[in-house]
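A single chain comes next, written as structure tokens; it is the form predicted on its own.
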Amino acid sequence: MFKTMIGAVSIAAMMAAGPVAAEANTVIKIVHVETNPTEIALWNRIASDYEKLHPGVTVKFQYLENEAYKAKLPTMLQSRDRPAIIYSWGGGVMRAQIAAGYIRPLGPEGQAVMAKMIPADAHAYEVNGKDYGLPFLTSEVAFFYNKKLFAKAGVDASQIKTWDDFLAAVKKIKAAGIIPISVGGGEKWPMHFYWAYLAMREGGANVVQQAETGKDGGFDSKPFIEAGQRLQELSALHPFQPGYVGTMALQAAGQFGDGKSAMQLMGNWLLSTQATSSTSGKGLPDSDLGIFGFPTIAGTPGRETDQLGGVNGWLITKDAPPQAEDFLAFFFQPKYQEQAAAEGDYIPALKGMTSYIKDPIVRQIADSLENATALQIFFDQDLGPSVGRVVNDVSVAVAADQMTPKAAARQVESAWKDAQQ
């Protein structure tokens, strides 16, 4: 009778342990691609708060460098040991991942918070009528220019309204010996923002959404095509810096950050990494940085408030702990998200945030975005992994003269048929 009791205690204490066990396992791990030392710091708070609060509980975040992180991505998620949360920027890369099983949609915790974000943002993540994802900022690419060296060369930033401007402004520039754009060519990625931008300005807002229902041939149809051409002749005007074509994304914002060109298109994510990859690690300083929209074509439906961006967030994978979503529910305080406006590090999704941003460049950004007519997802992300790869090569190819626009174009379109079968 003993020996039973002393077996029932041992089976019911081992029971009630089981669930602390558990707790004190669990690792809620988190991929990213963030360099910002300023928003890293905030996290880890954030991260430090919630094990306070819940012992047992570790929250580790994982930097992976942009391209890495996209190489690697694939083969971590079908791994057992898959992170619980991944970074993402909407879109058909996102669209596919859930596809393939690999992202679960959101409880009641998440859906909470969704009703909190800006319904534009909200909208990027949800798929099939169902809330995949959580944005926490959303972005805007827009030409960052030196002050100090626009004002060398003669050029009136406020006075580049059209692609016309645009490329006066570039010759003038290249005149008066500075390199007028640095951009990371290397990485392929950021020169699609000028392919992007182009198709928007020649075949308006919904240029994307056009093509993809074969309209005029999809993607090989007039804007693509002409976007192209224009950026041949923008390429023709020599104005990125030697060896662009080699140049990593990080290298080329380091390069505006030390004052050795006068431009970049970017999003604004730029203002953190011009610094910490300037030679100085600081860069610019925020009185000789500015930022103009990407110009207008004449002619064209493409209008000045048609914004190429993106909404990131945060997905929850298959089989994260419960404590993954919890986590996101503690990570999007508006006491937390207040304080990444403040300090400038990004532009949060969540509601009501604009009046705490400081920054004034962050706080134009901002409200470039609150008025957008349209605001467009990068089209290496909103059109799936395998078309935005082709999207990337074909944009450096057509910018080094080793590929026609129309051939570009063909080669869009071809992806695309290939990744609807």
Contents of the next structure:
Amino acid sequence: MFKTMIGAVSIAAMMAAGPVAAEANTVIKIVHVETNPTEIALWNRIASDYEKLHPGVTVKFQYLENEAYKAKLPTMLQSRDRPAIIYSWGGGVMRAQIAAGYIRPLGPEGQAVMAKMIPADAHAYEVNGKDYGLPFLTSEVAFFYNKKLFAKAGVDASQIKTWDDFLAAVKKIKAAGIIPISVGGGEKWPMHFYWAYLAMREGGANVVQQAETGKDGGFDSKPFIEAGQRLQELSALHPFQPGYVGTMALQAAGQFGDGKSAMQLMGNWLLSTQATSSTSGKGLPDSDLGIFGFPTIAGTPGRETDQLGGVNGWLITKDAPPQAEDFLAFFFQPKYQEQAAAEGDYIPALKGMTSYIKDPIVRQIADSLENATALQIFFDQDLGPSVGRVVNDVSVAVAADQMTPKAAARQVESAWKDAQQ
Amino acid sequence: MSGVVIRPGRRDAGALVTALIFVPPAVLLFTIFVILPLGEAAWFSLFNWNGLGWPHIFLGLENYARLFNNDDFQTAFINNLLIIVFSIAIQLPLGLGMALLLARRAWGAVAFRLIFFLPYVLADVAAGLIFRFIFDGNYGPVSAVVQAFGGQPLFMLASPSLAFTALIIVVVWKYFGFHMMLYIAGLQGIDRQLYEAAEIDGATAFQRFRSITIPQLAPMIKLSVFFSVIGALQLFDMVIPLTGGGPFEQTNTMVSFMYNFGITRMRVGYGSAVGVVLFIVCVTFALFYQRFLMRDE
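I have the form predicted on its own already, so could you send the form predicted together with the partner chain?
Every chain and every other molecule in the complex is listed next, the one we just looked at coming first.
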């Protein structure tokens, strides 16, 4: 034990000495969860370019695994060793961080960059009329399909416009002996895409904002109950792969990449995960991949251009060095974002980048994002973890017929009320 | 009398100095790393708090009321009890049987001891991941066997009725070797002469087992039950990679419930309430067990 104490004392001494040594140099620490090697290479190049122009400033990108990052962030924000810039998905978690006073609103330099963002993306980082961070990528959830399997089943994807068309297509694919849809139900969030899109079609693009005001019973209202009913219409056809409630998202992506299922409702990152998770490591060739938007429902206010997606960005923490914002302005220079677009790393949130995207399917998604009438952030991010995870739970439970659509809507509403205390 | 008192008095003074030197660091460390976090958790459990800033929405005991009314927590609690029952009913007899077979200096006994002990050395997370593959309906050997007998592909981990069985199988597989080792150590400590004397008196093998082995092994059995129960109550890192508590929250333990409903949902107050309940259950069990069953040790 004596050794432990000596250890503890010397660690304390080192910690006390730390800040003195650091004063000579300003360090901008950035924590993130991205794993794409070309993207990381680009970021590191931006950092070293910045360091060359600003002697005495060091920019450090630090990677943390996704779940570990989410679990660790509250503690990191409260420590004195708080990173200057943090990775964010926007939505409820960001609002909680802002409410707790850990995030600094953008100054003039950041606001000048914000003005160049696609409006829907900029809007996602605005809280109470203030801009709190800079979004860098947008993703969109859509149906990705296997052209060969669709042809085999005699289904024309371009003719799928309404929910009824979609159900008919599922029946036809199933009849041809092909698994219509693979979904990672074990992780739950992939199934929430169905419930979320259906609610957005049933109640219109601002269905979440309306429910948040508590109007007509909040989330325990017609659009959300009907979303559950529609989801059960679909699951009654047994469209998902066997054992889907235990399948992980990447496993499901691999099944799609292996050509074992005809389609998948997923964010555009599926384009890379269907390849990396497939047996061959290559997945479906681009020529076999197609995409169509979530269908509309006759007689409901939702438009086909109302999209569900994600807007990921950077937040500057309180007490971060002033250079943090300057570095972000440097980061968002068109030349870097053009490169990210050209390499296919992500769809930039900066305006005017679409033309640099080479991959035709990514290009199609970027176009649809630019023409979107609304971009709703994933419900599970937008509503924050305490409500969002309930949305994910009930989506799987409803699809698997373990819960009624009414009970699901009621559970989400009660979680929302709890979170408002 | 007074002359007798002096010597123990000196010894007490020496003991006092020793205590003054060695006890404070231990108390300090125990306070910092056990008592304070415990008190903090108990304090947080009275609030609706997301872990950011300082808790200020006071709920009193409402977190506890909600916890006890939550069906998924009840399932998790019952699962913990079932894991204890199955551990004691399957794992320990299996461990004892293997120990009886392998405690002798028979050919290959050491190799088999090693093989049965290996799963225990494996990290729980790794065991969970391996069995996730073994129980997989598409690629796993379990489903392959079922299909070989003409059945449909079997997705054990996706079935609300079978997933918990799968978890029990992995727990037994992983921990019976540990209990076997405890019993082997216990068996080797039994005096051979007892058996020889019993044999001379004409005792049958079963009589020797019942009247010598079991009583002589009793301290080890009590210890192994204790480890088994505490281990079952704390089971977590195998559950997360294997089933994540699903499907439909059917395979949660109290600790995985705390993770799934407290930490990942940023409901630190609610999660703390789970932690406090778990602590009370563990401490109550440990105290009773020590008091009534292990008091000779």
